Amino acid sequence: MLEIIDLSKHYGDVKAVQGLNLTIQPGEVFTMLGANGAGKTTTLMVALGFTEPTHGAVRICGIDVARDPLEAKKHVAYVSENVMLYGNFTARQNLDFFTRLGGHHGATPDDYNRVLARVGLQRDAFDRRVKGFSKGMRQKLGIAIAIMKDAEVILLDEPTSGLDPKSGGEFLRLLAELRAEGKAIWMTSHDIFRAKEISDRVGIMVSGQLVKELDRDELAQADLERLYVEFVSGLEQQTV
């Protein structure tokens, strides 16, 4: 479970996140929509222990991230928009390295083959150097690394960026599988169509605030794109 409790993060006079409260349960996909600078990535950075909150707390599986960051990180996997990998390593070598770094030492070559195939990476790429990979292929490898960690909470920052329609469809199928396994999944995205298709809940973040939240029943009835534009443009006009 991921719990965000009255979270605020300020950088001087800039209020990047303001009073955010959010709980993501096991077996749930929550997608946060918002323009660049809305506070989505800042919230992720606090959740990962990369920066401390100005006020409030983030708990992962009941562990306060700011108070016990090393223990909290054992229970969370993160895939960024621009996945950082070792270019001179092959896909399999990267997967092995990061799996061992995460504390899992019993994985076999067959385990790696299965997870690389599961995320949709073509088999002839398993033993190719990553420096020649497309952005979409790097995203798939990043998700494979997250799966091998087998963390209870998965944080995804723009995970569909760079994926073609076929790969995007494979990604949604994979998210559904991870949800069925009981993972608590938080995804930031600009992809309104895919967010509506896969999410159990969607939030809209503007100027550091969660201004709207919709559950699956509400999503089925809503014109999410129109709603998003209305909230974003409305709050931006109020700040001018």
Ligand SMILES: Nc1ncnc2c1ncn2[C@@H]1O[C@H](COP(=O)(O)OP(=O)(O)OP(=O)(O)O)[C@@H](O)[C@H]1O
Given for the second form:
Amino acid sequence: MLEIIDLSKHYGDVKAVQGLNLTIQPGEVFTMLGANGAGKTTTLMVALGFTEPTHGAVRICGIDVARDPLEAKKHVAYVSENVMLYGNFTARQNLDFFTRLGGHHGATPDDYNRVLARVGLQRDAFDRRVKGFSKGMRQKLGIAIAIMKDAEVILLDEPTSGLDPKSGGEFLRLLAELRAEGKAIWMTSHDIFRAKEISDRVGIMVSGQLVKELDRDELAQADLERLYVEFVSGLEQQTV
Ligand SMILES: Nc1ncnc2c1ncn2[C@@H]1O[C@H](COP(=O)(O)OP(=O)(O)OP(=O)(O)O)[C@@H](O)[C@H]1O
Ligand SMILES: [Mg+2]
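Provide the structure of the form predicted together with this ligand, given the form predicted alone shown above.
Complete assembly follows, chain above in first position.
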């Protein structure tokens, strides 16, 4: 479970996150929408313990990230927008390296084959150096690394931004499987249509604040694109 409790993060005068409260349960997909600079990635950075909150806290499986970052990190997997990989290693070597780093030492070559196929990486790329990989291929490998960690909480920053339409659809099916396994999933996206399709809840963030939250029933009824534009342009005007 992921709990964000009255979280604020300021960088000097910039209030990147202001009073955010959110709980993501096991088996739930939450998508945060919001304009560039709304505070989505900052929220993730605090949740991962990469930066300290100015106020409030994030708990992962009940563990306060700022107080016990090492213990909290055991329970969270992260896929960033630009996945960090070793260019001179092959896909399989990267997967093996990061899986061991995450504390799993018993994975077999078959496990790696299965997970690389599951994320939709083409088979002829498994043993190629990642130096020449496209953004989408890197994202797929990043998702494979996250799956191997088998963490209760999965955080993804714009995971579909580099994926072609077919891969994007496959990614949604993969998320649905992870949800069925009981993972608590928090992602950011600019893709309103995919967000609507997969999410149990969607939030809209404007200037560091969660200004609107919709559950599945509300999502089915709402014109999410219209709502998004209304909230983002309306509130941005007020804060100018
Ligand atoms: N390390 C930092 N130092 C100073 N300001 C920062 C830092 N990181 C983020 N900010 C500021 O915090 C605000 C929120 O940025 P953030 O990256 O969280 O937005 P975002 O919602 O992820 O945007 P995008 O959709 O473009 O990814 C912005 O005004 C940004 O300039
Ligand atoms: Mg961001």
